[in-house]
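Shown here is one chain on its own, the form predicted alone, set out as structure tokens.
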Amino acid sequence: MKRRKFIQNASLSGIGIAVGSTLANCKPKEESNGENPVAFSSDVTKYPLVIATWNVPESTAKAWEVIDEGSSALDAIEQGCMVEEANEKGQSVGIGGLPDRDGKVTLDACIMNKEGNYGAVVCMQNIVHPISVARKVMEDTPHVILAGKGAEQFAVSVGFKREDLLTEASRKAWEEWKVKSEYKPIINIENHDTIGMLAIDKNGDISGGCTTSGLAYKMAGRVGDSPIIGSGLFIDNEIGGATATGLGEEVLKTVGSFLIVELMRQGRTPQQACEEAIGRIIKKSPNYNDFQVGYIAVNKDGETGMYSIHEHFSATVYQNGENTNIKSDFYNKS
């Protein structure tokens, strides 16, 4: 699972752009023959539920287990994200994440609870679970974001242990990259980069989280959308929540997750809101062939949506006792 594959040019060309109100008015897909991508929407029990970007059944299963035992959506988000952060084979989240161009693994994460409180860490090194540190920032400090060495020092002060996050596999990949040192973001059309997760617990309360090691071989100090409120993640317990994956710079420029929640506030379904948010990016970025962005969303009624620029984005949904990976619909069908 390599983030750099998510963001490279997938040789997509010859696309006729038709963006505007059409995307905003698209209806969520209701049926699928198993071949076509489809956005998931519940039709039995609305909640509890867990939805996460990409094919991460272990993460959603853990989050569901936490909720099923009676704990909060916030607890579920933390525990679910921690599963992928501890997965050394996943080279884009937590330990084993691909480093920046200087060989440093730096992690970003944020978390939001039902009250709208928020905590985040950016450019943090040597701590496996940034999602948990982000929660500590939210709950135990007067701040909402801690960065770099300050974030690491805070984590250690509240009991986290320093660990070397650069695994042998990621070190070798970095050494190979240094031969040419070409910085070419790559569209990952098959595997995850960022893990964004949304959950509704048995009380109907919503929380969300987002965690990543960022772009592979990025410039030191680069921060994407994942830890930034309103871009990588936004929760409003009265309305719903949304989270993003893909090229963070493009999500940041359109404040995508906040936009989706506000569109749902205005009456759009989660699917319609995700499609409109992708439409905003396409309209403002003529070079959208060269990058991928995907969104997932959930509303207070337990309805879900997902949409991306290019094919092969998916989300994992745990609802009604079933843990299912679902292909997302997408804009570029040329």
Second form
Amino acid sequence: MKRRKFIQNASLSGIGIAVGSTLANCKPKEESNGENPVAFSSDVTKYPLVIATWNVPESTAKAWEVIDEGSSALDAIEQGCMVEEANEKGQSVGIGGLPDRDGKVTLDACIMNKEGNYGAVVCMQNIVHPISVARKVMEDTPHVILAGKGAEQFAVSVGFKREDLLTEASRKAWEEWKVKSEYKPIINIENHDTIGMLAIDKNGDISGGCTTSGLAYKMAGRVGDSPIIGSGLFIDNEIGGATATGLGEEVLKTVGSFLIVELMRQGRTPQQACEEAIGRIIKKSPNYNDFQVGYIAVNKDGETGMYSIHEHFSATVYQNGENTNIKSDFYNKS
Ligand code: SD4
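Having displayed the form predicted alone, please output the structure of the form predicted together with N-hydroxy-L-asparagine (SD4).
Full complex below, order starting with the chain above.
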């Protein structure tokens, strides 16, 4: 049996779903003489694959379906992220997102393709799918970021409808918050938060996206890491990609996603690179007990990694035909 065939059979039979925080790559443990199948470890993986922050099986399933039909990783990212943006129950992304302290839901999103092109919207109101507007900014304008009213006007001009994004549940939560008006980042929100997604399609090309309503009850006009290139997301199709969730200010200060991709360029595995990027935050911010940051990363071989400051971060990985939520390892074990 030829090596390629063996790999296909291995993935069809469903072996190779790794558990733990690292999924190892698909390289054989030993070289084949070309005639006999090579022995693979049980953590065989290969693209296509989709990985997203938190427990978002519907999103990763949608992205996988798009890739499986033969479409690009970029299409998969957009459509996968749209699932969470449209989910009214998710209070950290799209419609239903928790508002700023003035009661306004403002959304941030960005997308990057295999050519390294990037588009983003920041602090945009009244449009359910910022990931799609970000893609339009990337593809149809000479700019890379549109903000606030300008982003909204652009979205409407290319056919998006204005909608009220503040649901009854989010309005109620905001009313309750106003009683004390205490601003405190919450470490892990309901195991489901900002969605950062990375995908490798059947051609081995990588794209990524990140979409969020940002931190609940933030100051008006606040923009986090999620829509900012190199911070909330970075893709280099020669190397891999990374994306972030958690307290955006900390990710921005350390340009986390770019750092991870550059570390992978220097030879780190995705797991090592995520750990080093979290280490950078720990070193610079002695108050790390008060906030959470989590990273996920993928390299060109389909090897993945994830790491966070605190427990309870997870990622959803769709690979080898299986959609699995995997708990991340974390720094703060004390
Ligand atoms: C932000 N990183 O706006 C986003 C929010 C987030 O977990 O991911 N919260 O800072």
